[in-house]
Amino acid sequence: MSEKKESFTYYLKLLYPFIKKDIGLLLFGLFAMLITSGLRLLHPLILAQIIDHSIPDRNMAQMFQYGGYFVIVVLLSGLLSYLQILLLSRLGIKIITKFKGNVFSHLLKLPVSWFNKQPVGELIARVESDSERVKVLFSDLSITIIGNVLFFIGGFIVLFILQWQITIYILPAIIICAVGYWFLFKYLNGFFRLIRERYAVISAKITDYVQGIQMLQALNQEKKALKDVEQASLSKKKVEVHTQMIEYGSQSVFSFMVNVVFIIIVILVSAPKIIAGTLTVGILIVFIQYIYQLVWPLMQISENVMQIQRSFASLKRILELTKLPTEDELYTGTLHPVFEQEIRFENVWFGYKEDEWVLKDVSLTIPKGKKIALVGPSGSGKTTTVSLLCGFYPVQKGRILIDGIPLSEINFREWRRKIGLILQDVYLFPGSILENVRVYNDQIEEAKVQEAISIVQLNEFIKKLPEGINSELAERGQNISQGEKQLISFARALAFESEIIIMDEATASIDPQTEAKIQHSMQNLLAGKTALVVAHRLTSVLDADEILYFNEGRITARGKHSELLNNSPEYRKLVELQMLQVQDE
């Protein structure tokens, strides 16, 4: 597929579903532009009639008649232009809102592995800023460029009919300008895309620095952040300045050609005819008026096409996202998950990069209703094991079985509904405590949320708040403690009636005193549930039915706490280190 075909025909076909319901408005805009272009062609012709006939004949009645026609044409074309801009602007907003929704919907279905490699700011730039630039494809701009092309063609035809001998003199210059601009557009398209990419880099950096502003200020690194953003901005500026110099420089040359060269040609060719009496002054004025009126359509066409080129550059970046395979395409299992007996890892291997194994031949069993703990040094594969069980990544070697059924054959969305995931860094969404517990799922009744809050012993804290469960949380829950965040995440798992509770370092960032307070809440949370607990602190896993010790991607020891103390020097050393830490604290 050629680039031209891909840029226009291919992408317009992809965009058609967004505009097919409002195709009537687009057709009206096109019709209004046709009428407006025709009316604009009448302006100089009416003036020519007044100059060539009404004034020489001293016919005031006829002059006022043509003057009335002129006013009507101007008012009618202005009204149609207003309606066209009003309706198409509304259409553009409507379509781009739907377009953004579809793009965001696709993003939500992309695998976790893809998001781990993407800067947040760049995604925001793609979904928001690039989408806004695409909006011009649906607004009055697209119809305007069609109208300008039609007006130019219509004006040229009228001039050719009036005086083809003069018109053919300016035809070569027009062809040269058109061909020159075609090559210019093709050349600038790559720069427009580069500008959008560098804008996305700037957005990514700003987003990252704003999110980490507290650490930047604490370490006095504001100047370093400013310098980094300035360098990225300078990189974009260089490309943008170079592009604008070429773009506007070419427009200046084009404007000189039309405004000066074309008029000189017309006067030189028409002056002898006027003197000889074979050409009227009115026709000369028509030519001059048309040339001036044709200049702006040509200038607008060039500017409009450049804007559309920018829009297609943004559109291409956005559609690259929508072409990425979603989880529904990657994980094709259809079986309904039935968990009555056990979860089993059989000789599982996994690596985030090729030939760099994070898990190496891992086998483990999680019986229903039991509590299994994963411990070991950082980077040993504990969190990766959890991620595989949640279906965030596919197993590369070996398999995970749910009651003997491979996880790859199970519907991943139904499987995840059985899991309550509690992480060390609890993410709280904008909104109230109620909405954060049920995560905007209105099917979970408030009574169930209240019950979950009571079970995890968060109700005393909530009673102290001015609006109770409806109290608003600050961004990322900055107005509550880490322990209270964790209790909210516990309540989430209960409210969603999760069968399997996965806790990944859930108490790692909580001080021992706070951890002791929420131990009872954890017991309530895990009562009657199947639990997989990744723990750095061993106090939360001493009562586990089995503890698995991970080291360098392998399970090097397994058993209950007392068994590992006797049989595993690595586990015993870990326990001793933590006992020393507790004594120090």
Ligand SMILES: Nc1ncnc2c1ncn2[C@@H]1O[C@H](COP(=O)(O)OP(=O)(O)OP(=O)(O)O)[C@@H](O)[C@H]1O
The other form holds:
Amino acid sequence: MSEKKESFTYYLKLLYPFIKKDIGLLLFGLFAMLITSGLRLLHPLILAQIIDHSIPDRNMAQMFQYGGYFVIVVLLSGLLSYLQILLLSRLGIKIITKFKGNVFSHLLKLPVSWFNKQPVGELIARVESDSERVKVLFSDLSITIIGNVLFFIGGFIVLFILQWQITIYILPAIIICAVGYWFLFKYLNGFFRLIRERYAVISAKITDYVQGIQMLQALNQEKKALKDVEQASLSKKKVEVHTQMIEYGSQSVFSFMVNVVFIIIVILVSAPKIIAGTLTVGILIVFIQYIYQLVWPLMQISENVMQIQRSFASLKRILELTKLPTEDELYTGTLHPVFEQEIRFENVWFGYKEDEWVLKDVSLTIPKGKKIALVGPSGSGKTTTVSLLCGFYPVQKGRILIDGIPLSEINFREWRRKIGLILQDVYLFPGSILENVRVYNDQIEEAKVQEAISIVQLNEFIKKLPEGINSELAERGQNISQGEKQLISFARALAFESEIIIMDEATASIDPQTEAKIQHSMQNLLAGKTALVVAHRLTSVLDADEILYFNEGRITARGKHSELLNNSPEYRKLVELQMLQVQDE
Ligand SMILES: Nc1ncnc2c1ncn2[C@@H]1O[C@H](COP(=O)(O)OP(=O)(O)OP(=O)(O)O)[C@@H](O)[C@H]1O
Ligand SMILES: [Mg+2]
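Just the form predicted alone so far, so send over the form predicted in complex with the ligand.
What follows is the whole complex; the chain from before opens it.
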């Protein structure tokens, strides 16, 4: 990712759509900040009045009057800054929620091929942490930085008006301090980045190890994992300790500068004037108070500016995601799909990478109402064929025709609505069995889900669960068996009443009892429907209208089971292998 510097207005333009609606609130927040900064400047000035006039004049009434003003100003500025923080941070949360929603809804529209190239865990972590950094832009960060700048400018103007002769002496000292602080932070920033990177490494390691905990325990490698994480933690700790030493050490130096050096300068310069009677003690107090109040904001500004740079970098990274072309923009057509006759693959070539053909010149026909089976060795392109038919990837050569219309001209979303897809790895969402069958589609009634469940013979299994159909499934369905997962995915396809069933059978072996159950459910599922079945089990191909034998991306044999058994040695071999297995069982 390029780290090119973009102008401030560029980012404002990007952000504008998100803040458009709340621009009034934002401006009000800024206005309140202006007032607060002004009020903060007033405190020392009121004190100076009391010290220089009320006390020497022994004017008690005036003293109480100024005292009253002081209290009002303090209360008012406190109230305003509370309001301001409340307002802006609420706005920040609101804007960032909208922002994240936008990013997520855009991600959902990206083509499957994009996710193939993306480590998902890292992507999610990035969106999360980047959003948090962007949020800071709208809340504390902008409040402090704008408030600090305003206060700083105002403070200097007041000091200049009061006593420019003293002000010019402290100005260089403050500038030296600020520049020093800026460089220090720039230097520290490198360490901060290193700490963040090391932290990311540690959390990635922990995630991986926790996910594979079963394997680790089975192979007795927990200690190795622990050692690995400890090593990573140690290298982060070293950098952290070093950084903190520099950070806190230099902060003590700066704090000494402010508390001692600056105050001494002011007193040295002003003492002769006070003795000569050209300066009052009240003004001296204003100076001392202002210095305390001005220097820290100035230091903070360098820190804040770097934070803002980081926030902008995050903003850019996230917005780059939202600019990726969606599936619709890339290759979805507009035609309404009509499927009355047949699906045809015409000399289809496809590769996930340029010039690495996974499918080579594949032609096949799926007539409406028929069942076509794909068989063949692992990696021969069966799942790929299924993905192409669902429109997950565009074909590179040849065409896929639906009743003679190229799939590329058809609206994918409408096309997929006709398809019930049962994938090789069944994916279960966190939630109840009910929600997993209807995949959050409320239009599918519970009764229909129940019916689907009884058709796939999951009734008994569900009856045993404490909350029946509403029982929660663990993450990725870890609390149920492979066979049960398969059956739930059948129920899914049934509940959606899809007219075309595309099924990629699980490769995992299943016990003969479940196998029989699945077989029976499959017949129910496919009855009267058009089906494309990637078959790993012999029983699934026996009744197919046509079997296509895939080998290295080509269809090398086709026909009914009995025909292939006679004509194709490779098919016969496959069948014989399975027969052996059946006999074993
Ligand atoms: N998302 C992907 N990105 C890149 N290459 C892929 C991807 N998916 C599959 N491939 C490659 O394409 C080839 C065909 O894979 P495919 O999944 O279609 O095989 P398959 O016939 O379904 O095998 P199996 O019987 O093991 O499920 C393989 O060489 C595989 O490595
Ligand atoms: Mg496959």
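Given the structure is predicted, the values throughout are model-derived calculations rather than measurements. Rigid core here is just the name for the largest C-alpha set that superposes within 1.5 Å across the two forms. Residue numbers count along the first chain shown, from 1.
K.L.:
Superposing on the rigid core, is the CA of P44 displaced by 2 Å or more between the two forms?
P.N.:
For P44, whose C-alpha is compared between the two forms after core superposition, the shift is 2 Å or more.
K.L.:
Following rigid core alignment, is the displacement of the V112 C-alpha between the two forms equal to or greater than 2 angstroms?
P.N.:
After core superposition, the displacement of the V112 C-alpha between the two forms stays below 2 Å, so no.
K.L.:
Quick check: G404 between the two forms - does its CA shift reach 2 Å or more after fitting the rigid core?
P.N.:
No, its C-alpha moves less than 2 Å.
K.L.:
Following alignment on the rigid core, what Cα displacement (Å) is computed for L159 between the two forms?
P.N.:
In the core superposition between the two forms, the C-alpha of L159 moves 4.2 Å.
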